[in-house]
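First, one chain by itself: the form predicted alone, in structure tokens.
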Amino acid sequence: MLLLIIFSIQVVAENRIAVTKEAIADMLEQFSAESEVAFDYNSIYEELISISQNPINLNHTKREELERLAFLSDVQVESILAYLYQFGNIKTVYELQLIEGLDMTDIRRILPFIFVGEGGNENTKIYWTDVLKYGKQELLIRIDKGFEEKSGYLSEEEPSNQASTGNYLGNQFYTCTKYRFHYKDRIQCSFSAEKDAGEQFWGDVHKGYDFYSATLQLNNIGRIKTIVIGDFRANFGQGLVLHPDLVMGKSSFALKVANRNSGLKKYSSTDENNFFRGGGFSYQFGKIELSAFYSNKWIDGDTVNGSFPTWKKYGLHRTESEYRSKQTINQQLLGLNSTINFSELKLGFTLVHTALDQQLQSEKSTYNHFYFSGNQQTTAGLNYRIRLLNLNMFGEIGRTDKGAMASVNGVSFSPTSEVSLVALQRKYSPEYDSFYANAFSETSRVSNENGLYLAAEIRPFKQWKIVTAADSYTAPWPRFGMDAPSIGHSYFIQADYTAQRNLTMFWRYKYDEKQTNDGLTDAKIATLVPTYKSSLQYKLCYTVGNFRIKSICNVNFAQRNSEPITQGIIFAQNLSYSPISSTYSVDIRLQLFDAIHYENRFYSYEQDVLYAFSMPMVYGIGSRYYLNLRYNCNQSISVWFKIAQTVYADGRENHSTGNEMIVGNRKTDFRMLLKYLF
């Protein structure tokens, strides 16, 4: 109890932004270390920052609020609600240690996002005088630049050794401006403008920022639960129909496999693809909630004679060819959702219709034979969740207008406070191809996969937590790089040890076995060979005074069929200094890596400026370091700086390819963010 009291007092005293960033960094580092799938992590980052600015009152909360905290499992959410139901209001945050399923690590993560207060009425009438008086505004201006000149920025007279894609139209600066306003969690609006490095800001081809985004969200206006206008996202069910947000998938958060139904919400990130543009609302009467939304936006693609081969989703318009494909296809979407909530049962139905003004016609090959073709698609799904004491069952069945089916079903069970179990089964037919599906899967596509996932979290002793998971899956139809049906297995185990409040460590082991083509070009029948990859990671975090020290060591091994085993190793040392009463904080990292082969590459989460996410990939032999600095000029103005450099020591004369090629053995990046509160 004494340790928790001391820790809680310290958290209250520390800068809330710094504590929040630390909690978010811990979570994203755990997730990203086990995932190589590119995703817009900034959205979940901004969501958690938003919650920290409008923390959850534990004495006046409900399940959907707690589910916004992505690091809490369903079992933990139920435990918190059960404690509140059984014992009434929480008097102090010290009581969190009494809730089953929450250890010191969980409590440390949750503290920046909650508070203990009196109950209130979330539907209190909004007075515009209060909105103008108590509403909070912030302006963010960010600039990034690489120090070394890339091939795409060389003038026509200079040799570039680049492909015939053309030079970049703009300069090397990335610039972004964001404005945000919020009144509690009732009114939220934002405006964003962004230019990527290489895009033209003012010239013959384009004038102004390359991407603009604006959004307004109103919550709890009478029976209207949510209204969104402008850019927004919609998440319903388990992701077989509609779930553009982050899916935890296979990570060290092994129990978090059920997607959260967050409904309609504003979009304020700078991902230029994964959002809707239009409006929607959610209306609640009794136990029934109805949602309707409409989107009309332009997407990128190379159009020829009324058709296009693929949907370009990276949002870069740096060269003339990239700019010609900008916003060439109109996409309209109409969606409906109906959800009914009983005390122990939740049922939902989602219907989404998408229409394109041109035909999507990809060049067919074996692996993409069943990919969607045409200009219209309708997908529907029925999802459910059943709660019976410590048993939680969930799932969804999806169907496209062409009759393709997909289903995912799971169960989580906590027989005791020390043991939690999860099982998830999925069956995605090869013909199932929905535009906005994003569910638990081995790949980024929710298609052509059958599998069973099992996970357990055990607390055998007071200071120990062991998480383990196993997944076995098959692909009944060929995939990219696999010209025949394939199988795969993965295993994961992690042991966390919290020696005391200021000392934590974990050991993590992961093993993957997949299949790939044997590489024989003259083979008449496709033959697959196994590939193996395993990794072992150790992490130590120690806090002393205002210093936080983190050491990470990761070793991996890769093998293809009976070829020799290749090995990679990476070591990182972090030092953070954040005085409680100071106006500044510093983060430093030194990283050494030796991974000659691409199969042994590493992805490492890095601390960054506010509202930015960084997870660079490294391979070869070399080192990487970065320096992060935050300085509060006064109560209104704060500045963040980051400089990072990768130096290769493997004899290479250049790195990257095409327009991104840099001559030399190093890559240096600078980033600055200015925040103004008013």
Given for the second form:
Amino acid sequence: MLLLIIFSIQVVAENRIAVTKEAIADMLEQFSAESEVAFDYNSIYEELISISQNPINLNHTKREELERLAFLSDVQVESILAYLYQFGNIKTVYELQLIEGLDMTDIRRILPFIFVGEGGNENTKIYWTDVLKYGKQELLIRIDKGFEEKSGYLSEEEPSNQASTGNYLGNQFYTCTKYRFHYKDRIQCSFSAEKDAGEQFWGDVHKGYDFYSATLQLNNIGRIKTIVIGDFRANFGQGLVLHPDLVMGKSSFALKVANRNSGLKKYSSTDENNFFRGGGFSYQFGKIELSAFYSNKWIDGDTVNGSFPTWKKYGLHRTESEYRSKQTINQQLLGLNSTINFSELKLGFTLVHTALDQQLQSEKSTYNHFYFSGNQQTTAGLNYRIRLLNLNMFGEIGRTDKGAMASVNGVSFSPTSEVSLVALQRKYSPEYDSFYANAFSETSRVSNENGLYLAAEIRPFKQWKIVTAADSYTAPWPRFGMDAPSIGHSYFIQADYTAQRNLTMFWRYKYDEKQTNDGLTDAKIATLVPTYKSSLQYKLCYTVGNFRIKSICNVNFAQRNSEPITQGIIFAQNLSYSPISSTYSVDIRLQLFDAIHYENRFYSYEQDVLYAFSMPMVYGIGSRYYLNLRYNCNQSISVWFKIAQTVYADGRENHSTGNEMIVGNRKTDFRMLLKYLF
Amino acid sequence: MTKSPTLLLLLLLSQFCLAQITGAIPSSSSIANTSTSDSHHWTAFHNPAILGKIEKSELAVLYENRFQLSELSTKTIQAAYSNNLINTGISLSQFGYSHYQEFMLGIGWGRNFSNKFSMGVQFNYFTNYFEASNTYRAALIAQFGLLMQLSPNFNLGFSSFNPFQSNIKAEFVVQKIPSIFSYGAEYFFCPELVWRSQLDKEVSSNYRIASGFEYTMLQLVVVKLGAYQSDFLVPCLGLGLSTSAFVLSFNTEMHPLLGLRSNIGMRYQIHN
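Switching forms now, from the form predicted alone to the form predicted together with the partner chain, please provide the structure.
To see the whole picture, the full complex is given below, headed by that same chain.
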């Protein structure tokens, strides 16, 4: 019996990463399905993996801890806390079914990240002997390579490359090395080095990796809640001032619109821009938490006579011209946040000052007339959260030193356990432009938008859940591609059906109406025409033993003004095999797409190697497939492989453009990750 | 002398109209070619997951004729060996006439997982022959299939023929081999009456939507009725005879432009 228990525990531990990865994949798939904005999902991925390695003890948890689980809505967090308050400790995870507002899908998602038991992450003294004994280290080495040679790697003599402006300096390999150490969730540190495909690793222009990052985070050291040194992120309020992390805006998690105040945290991703470099701390005294941080780093831009037109955020330094603009501008940032936390009220104030050593002077046109120009910016914001029984109000008001204002206010309400409602209003003036703002918005900019978002989640019957949302917004000033004030609407409805414990499905419909330029070049007054896009998706998930099968069909329609409607369709079939007691797992997808027009493009989430996120965009006619393999060589070493290929069947003789152009109709990518635990 | 070009033209036209570019893929004995979710009958070069459902080893032959032209006929022979671990199927088909022929030889494996779902893979060696140049060209084709039993009377099938888009490359031209995704559903109203529907999508062709009913009378005679829509609506009719060892089937469909298409098959189940 003892052997059986030990074996079970070992098996559970081995499988935990696989289960966590599956849960994260599900969640990101739901989220990314409605978002076409490229974002660094890796951070949220790493955060969740980190929680799964140090799971939350539900019997000793706090709101802040539960709010780290990005897929839980405010209402669900409140429900869990209310249940614990009312009934005391939870005896077993099966008890989660009794908590109002959590269905089987939610419970399945939450399981990898929690446990119930005695003892929690108390604020105990750290002994270095324990740190050395129980601290966990991991080394990750990842290599990616495309099989087909891209135009940018061909020599200048090649005729097909004559039109290119500059070849890639490096080879086709993407390489990344990461080292991480953590002792529970008290001490975390990491070091990363990365080279993108095409960047030179060792040559005349550059030597070594292109990007290095190191960070150290200490939590709960006496009254000091957090100390971060090195690369870090800071998120406060609803994101009007500072929120480099992912904002869960419009998604199928329709109720999840309030940003959580996650404070300072280490940064160990490989996005080369959206982070701070320096240090900071959060100090807690009584109900007040005070955070201060300072960052000093170099950013990319083409500088001429002490000014630069735009901040290059791609982090790619593959050609000589890209390399010339690498780290040419010094950016310093000083930030403060003070938050007072009562049981029903939370108030926070954030102040951030940014200084550049060169002037940001973008080439002005109508749409970017109000974009920030200069080398100094100060932004302040006041945020709040009020909780009154089932009512949860939140919001923030932000102001820049030029007097531009932005505000966002929301309310979530759960009148019964079957119904939850959310309303969110935002008003961002066209003049508001803050460097690190990232709040609920139709576009990636928190500026020039007024809107109202309404959402509801209803559980009308035991096995059904219906989520619906509507958003209406206006842009009072022209935007990129819209040379006049514009309006837009979007509607969303999703019905989830859990037929059996192992069989779930959903139907999702989304409708978007936006405006765009009419394209008439001789028009004296800019006029806009409407564009419509709707999509319908069906997904079925079926689990049998160690197998998991997913079938997805997604069809979309696009129309510009009164032009003919164009249509796209994608079929995808997934099969995953992840045996609990085995050392390997397999994941296969076959996908067929028929979306001739770019407007009908699809973004589809794909399983990937550990800590990697992939959501390739496809359009045209063709198929795509991948094979994902994990193999645990022993308890310390695991290897992941992924090979993916897209084959176009629309007669094209090459695809992509410029240096990325590939001759032929196939694109093949290979990825490998080695994890060494010690 | 004019017969060959005419036949080739007709062949191309039929391929265009029927969204089935290769004649070497035989039609199945399922009504309206709804074989992807047919949990009872495995047909060569269709969903290999059905192989996993076979409980007895079997031999089958199938003859298919298109539009009453002997040159446009497909002959198929298939054998399946059933055991407790994994079922194996071998199949061979030939299509064409003296000037142009297609052959396909396949070997596949399927396994049933506790009657909840079955999975199969098949590898086919596709060859064509042009008499004019006296050349054989060949390509290796993969097939993949799943059959999910979502409830005791409802099955969902998926199959993919040539998902990697293998083609036959000649000196100057590339002959496309179809790359087909198929989803099918099977619902038993009662053991005697089954309703099947299927959606096929060849990567660069139109959709094919098919649906049909099969009704077994007196545990002996099977009557089949269905239709499919591709570029035209094509009605389908079939008859079957089922004994403990033999299954005979005869299917017809009437294409409004090209005419009658029919197939006849005999299956012999070997009692283990």
